[in-house]
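We begin with a single chain expressed as structure tokens, specifically the form predicted alone.
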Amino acid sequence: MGKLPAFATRLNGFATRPELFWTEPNYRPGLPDLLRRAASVPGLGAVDLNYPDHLAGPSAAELKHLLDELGLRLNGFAMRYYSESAFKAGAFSNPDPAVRRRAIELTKRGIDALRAAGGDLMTIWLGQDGFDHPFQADHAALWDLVVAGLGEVAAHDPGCQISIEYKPDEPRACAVLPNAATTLLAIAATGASNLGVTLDFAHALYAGESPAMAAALIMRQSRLMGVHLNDGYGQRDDGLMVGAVHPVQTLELLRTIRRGGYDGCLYFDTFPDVAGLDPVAECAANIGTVGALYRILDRLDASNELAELLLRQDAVAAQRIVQRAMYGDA
């Protein structure tokens, strides 16, 4: 089998079912505990941390030492804009200039902390930047504010990769950056070479996108800096295990990014905490699923037959080949 990518995971889910890992009753794990539990997953090599949440305790230097001790590497930081209630009305597009300035400065501090911890990938999800009602906002003004904010934080450290994770909505009813195409327009408007995109599988589904097509478009027009794997029913951000609902579309996405040269981590943005699943077993299952899908990809790529059928847009013949590689001969 070809070399598997590195795997990273959402860390907060490892606080669920604490009795399976810690003996103390009603134990409330802190960040070092969550990292130790994540490190117990076979095959997991990296983690993402939320800023400022996860940096409230240890310093960046202490964090780097702990990760080294556990044999984990830092994939990157993810900005979170719920540290103050004023951000509910927007971070980069808040109507109050003082609040916008605080959001931008918070992001710059996050980039500085990331670099101090040895990382170079900051993921920005602007979930608070959007609107809820018709006639609530001047849409052109919202766009300009978001583009200006992204440009400023990208210029803060040109050597740091800044990746935008788009999502159609939540918590706002409508997001300023709801899909791949709009996000690519915003990146082009900034002119910043260190901006790129994080594709979240479930976000793409409920944006009405084909995840594979979105990835191909991103790699053609910008840089694919992050891939979040999960699954769902396309109506919301379900955070289900990888391949649980859409295994064929997951396979198509993995084939697309592998052929496109993506060499970053595959990050499991799943929610074992919602249903009280064992997070260690759930993460291990995700790694096992991706390994199985990569073995299928090896079988598909053993010849040029599928590639030729795709160029001819022969859906029937292509489906037969994919199904044979996935399920064997009938």
The other form holds:
Protein chains: 4
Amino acid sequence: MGKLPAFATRLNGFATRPELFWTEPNYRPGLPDLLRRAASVPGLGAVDLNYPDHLAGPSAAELKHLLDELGLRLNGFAMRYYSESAFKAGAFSNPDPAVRRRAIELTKRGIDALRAAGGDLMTIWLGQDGFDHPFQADHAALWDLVVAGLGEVAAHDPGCQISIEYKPDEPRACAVLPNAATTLLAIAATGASNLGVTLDFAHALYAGESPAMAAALIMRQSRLMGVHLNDGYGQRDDGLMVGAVHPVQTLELLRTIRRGGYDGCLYFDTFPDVAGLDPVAECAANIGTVGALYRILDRLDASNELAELLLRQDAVAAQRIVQRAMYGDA
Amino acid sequence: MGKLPAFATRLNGFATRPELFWTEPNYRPGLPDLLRRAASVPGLGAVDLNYPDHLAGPSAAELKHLLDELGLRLNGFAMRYYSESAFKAGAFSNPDPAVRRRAIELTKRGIDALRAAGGDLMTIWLGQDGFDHPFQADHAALWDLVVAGLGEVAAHDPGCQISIEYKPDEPRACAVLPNAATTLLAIAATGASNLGVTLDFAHALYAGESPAMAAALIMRQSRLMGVHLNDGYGQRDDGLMVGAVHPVQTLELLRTIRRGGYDGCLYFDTFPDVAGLDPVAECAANIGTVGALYRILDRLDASNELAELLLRQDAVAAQRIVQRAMYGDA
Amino acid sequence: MGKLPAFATRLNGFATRPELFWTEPNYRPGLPDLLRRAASVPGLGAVDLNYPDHLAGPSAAELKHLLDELGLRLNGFAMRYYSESAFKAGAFSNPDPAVRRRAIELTKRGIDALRAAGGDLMTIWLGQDGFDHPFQADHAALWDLVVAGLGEVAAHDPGCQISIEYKPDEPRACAVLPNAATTLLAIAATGASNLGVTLDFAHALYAGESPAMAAALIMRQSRLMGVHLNDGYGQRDDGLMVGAVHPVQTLELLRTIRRGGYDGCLYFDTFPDVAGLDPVAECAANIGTVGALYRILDRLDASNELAELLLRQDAVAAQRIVQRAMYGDA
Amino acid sequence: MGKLPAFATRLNGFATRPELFWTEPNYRPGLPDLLRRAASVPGLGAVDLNYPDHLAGPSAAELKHLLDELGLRLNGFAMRYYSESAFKAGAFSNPDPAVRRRAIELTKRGIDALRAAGGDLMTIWLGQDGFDHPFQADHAALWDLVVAGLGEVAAHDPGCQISIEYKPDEPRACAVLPNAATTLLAIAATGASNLGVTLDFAHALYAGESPAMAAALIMRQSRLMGVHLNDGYGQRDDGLMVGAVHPVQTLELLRTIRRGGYDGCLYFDTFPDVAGLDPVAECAANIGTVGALYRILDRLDASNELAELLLRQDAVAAQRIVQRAMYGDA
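Cool, the form predicted alone is there; where's the form predicted in complex with another copy of the chain?
Following is the full complex, with the preceding chain placed first.
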């Protein structure tokens, strides 16, 4: 089988069902605990840390030491604009210039901290930049603020990759960067070459996208810097296990990014916390599923047959090949 | 392997790409042609006919003879309220009592014709009964008309099964019977015992339902009289090949109906006509997919393990078992 | 103008932007504070309290005294199954019988506390009863557990109205009671006469319902015991201000419930907390909007013209009348 | 009041309910008939013709003469790729290079015919360019074909405006150009300066867009060349009357395009044919609604207050102003 990508995971889910991992009753795990529990998942190789919350306790040096000890690689940092309530009304597009400035400066400090920790991939999800009501914003002004903010943080450290994770909504009802194409327009508008895109499978689904088509577009127009796997029903960010609902589209996405040369992590952005699943078993199941899908991919891409059928847009023949590769022969 | 159900199919898709089946250029096939082409699909065993359009040409006796000759069984009739433009504004709930009466009488004649052809399953899809605009209807009055109409046609021939196929919209923007639960309420309101429900996989998806949960509810509260397989993206009636997008939920539906004792046909309600797919190959692919899913089901139901995990609501363990049954071991 | 209904509101939103109401920096308001701030909204007449969280501090007697002092009426209690993490996997349908029992007993204690506080309307939202993944539950078993749980709490105090608030998802991806019709089936299955339904406008929208049609169905089959107003884009529970997106459908709902004799509160279930809106101004705006819509309703229902157009399903004429009532003459 | 824009309309809806306009029973109107009936709507000033179907009968010169006689202006042509069944699998991205070539050449002939008729606005809706199934297409290849096709037809006549009307689906399940942002990326990729975008209100809604934000983005990145008004529930192309569901967002769109200097037609793309509404009355109702909305806009834009509130993102104050402008004072 071709080499598997490195697997990373959301950490906050590892606080769920603490009694399955820690003996102390009602244990409230800290970040080092979460890292230790995540490291107990066989095959997990990397983690992302949220900035600033995950960096509030241990120093970058201490974290590095712990990650080394646990055999985990730092995949990167992810910005979270939760640290002050004023960010609720916007980070890069906050109507108050002072708040906006603080959001941008926080991002720069996050980039600096990331570099100090030896990383070079900062994921930015602008969940607060958007609006809720009709007649709540001047959309052109909102756009300009977001583009200017992205340009400024990209220019802060041109050697650091800045990847924008798009999402249709949540917490705001309407995001400025809801889908891949809008994000690509914003990146082009900045002119920065160190900006790229993080594709989250469930976000793409409920943005109404074909995840594979979105990945192809991103790779054609910019750079795919991150891939989040999970699943859902296409209406919201359900955070289900990989392949639970859409294994065929997950397979199509994996094929697209592998052929396009994506060599970053596959990050599991799932929510075992919703119903209290064992996060270790849940993460192991995700790794197992992706392994199964890669074995199927190897079968599919052993010849050029599927590639030719896709160019011919022959859905029936392609369906047969894909289903045989997935479910075996009769 | 357990016995497979009988397979039936939508006929109108078999008019697509006539050049692949008929040598005459631009051939416009009639119903007997469509039946012959459908019969060429290995494994297809039954057909549904639309009333009145499919019965406009050949007599019931002629059709019966042709079906026998082709080795096809008549699964039943399906009402279509296209025969007069006044039905656009409603069949059973048309605001004009005379039009409403004609829709009900047409349905009764359809039931009579079905019985004359030796069948006993009439599928009713009330796609015209609904509304488009807010402030277009008195919803309570609309409901009463639909319930009364269903009651009247059910009483016309208590020995004939009348199955209601629900659908959220199309052609009307809002259907009176958009989902399983509303349909079950209407059936209960009639008090008729020969009414049941046809579950269409893609309709259930875009009604926001779990198809398996809808089937379980139907079997608990009424009778499941028909199952239409296809697939889609959960936003509209896409008519894709079975398993193309949602194989796991298709598998879950098949497991639910098999355990619930459903012994009717599996009817492929797919649209090879949208992009001009070869309808024979497309139908054969659907039969192949359902065969693969039944083999997976046999593996899943060989022990009681999955049933117990479902009662314990253990999603992680169930996911592992299901994916192993689908994709094999590592 | 006809008499306006009483207005109630969600309380937790009144903790937002504390600096606008309390002088102490970073003030963390308790329930009495929230009540005082809510009472400052002109025209607000009633509140719902969440059980058990809102009842954790002050006694029922103290609350009653405070409400009297503030001129607020207790509209009722609303159950929240957040008090133990085991409820995450289900309240009435929890796979663990002991947890399930605790959820039911908590509900009974909530009913008792409500009655002790002089109220007789308990709203139950079973947000935890559902599933996330395909192959996570035995749907028939889940249904039976929910129906049995509802029956038991209804039987606990037949003089107390128990109103079920349906919602398609959140926190679970798929709710057992996602829409009006399913809720009505569950109510009928219990046989209890003190069960009814709470219709939340945004929930209805993203359940794919016409809110007015849902209300008509509820009033035909059971009792409408609660109405939550808000707005959204039909994809999730956005919590926008009343009329912000769908004023016409809000108007249609108000007309339907007024003609149907609904005499309960109109409860604003909006989320000023999302972007940090002033909750007092936001609530006042909602009251203002409903007032405007009732003035429009008075104009609409001054004659029987609209009622007749709806029976004739004359969308064009009805649209003209409605728009003239809303926007005035040219 | 500020000057109203010119109104244009979809013509095919004017074949509905022929008995209301023509005395001959079951009259099947031709294009000149549809034009005459459309011209009977007071205030309608322009029409779009579909190419090639509407141009199949009368010559361009005859049409021009008829339009002059009726007092209608030709707003432009709209391409329809229905003229051969091979286009079902794609126009500009058809897998067969010969079919693709015919689609491009047909478009060029359409542009030539438009210019011969004195027009300079060609609307292109690539409804056939997309895919239905996962694993049906090589998405990057599809993208390149669409971009190349657009570039070629734009280069054919640089003096002609070519406006791309995006739409999420229908007839294909997944369009290559499903939303505004993807369309803008495609336009930028061609480098052509005579390409622009047509925004259809209902398409924008079910693309998950805020129509006003989409318009602002289009006007910032390219040119807004066409605006189609209608309404719907955000799930599909419902074709409802203007303002029937989303008057606030319609108002926000009209404000955005007026302030952005859009001076083209407002085209009613509604479907009176679905339920057999009188198309003349329906079109008149749409004109009336837009008139009412423009009067509201005049009130809103009489001062700079709303513009300032939008820059401050003050949703509550803006909501109050907008609702007062819509519904009047208490």
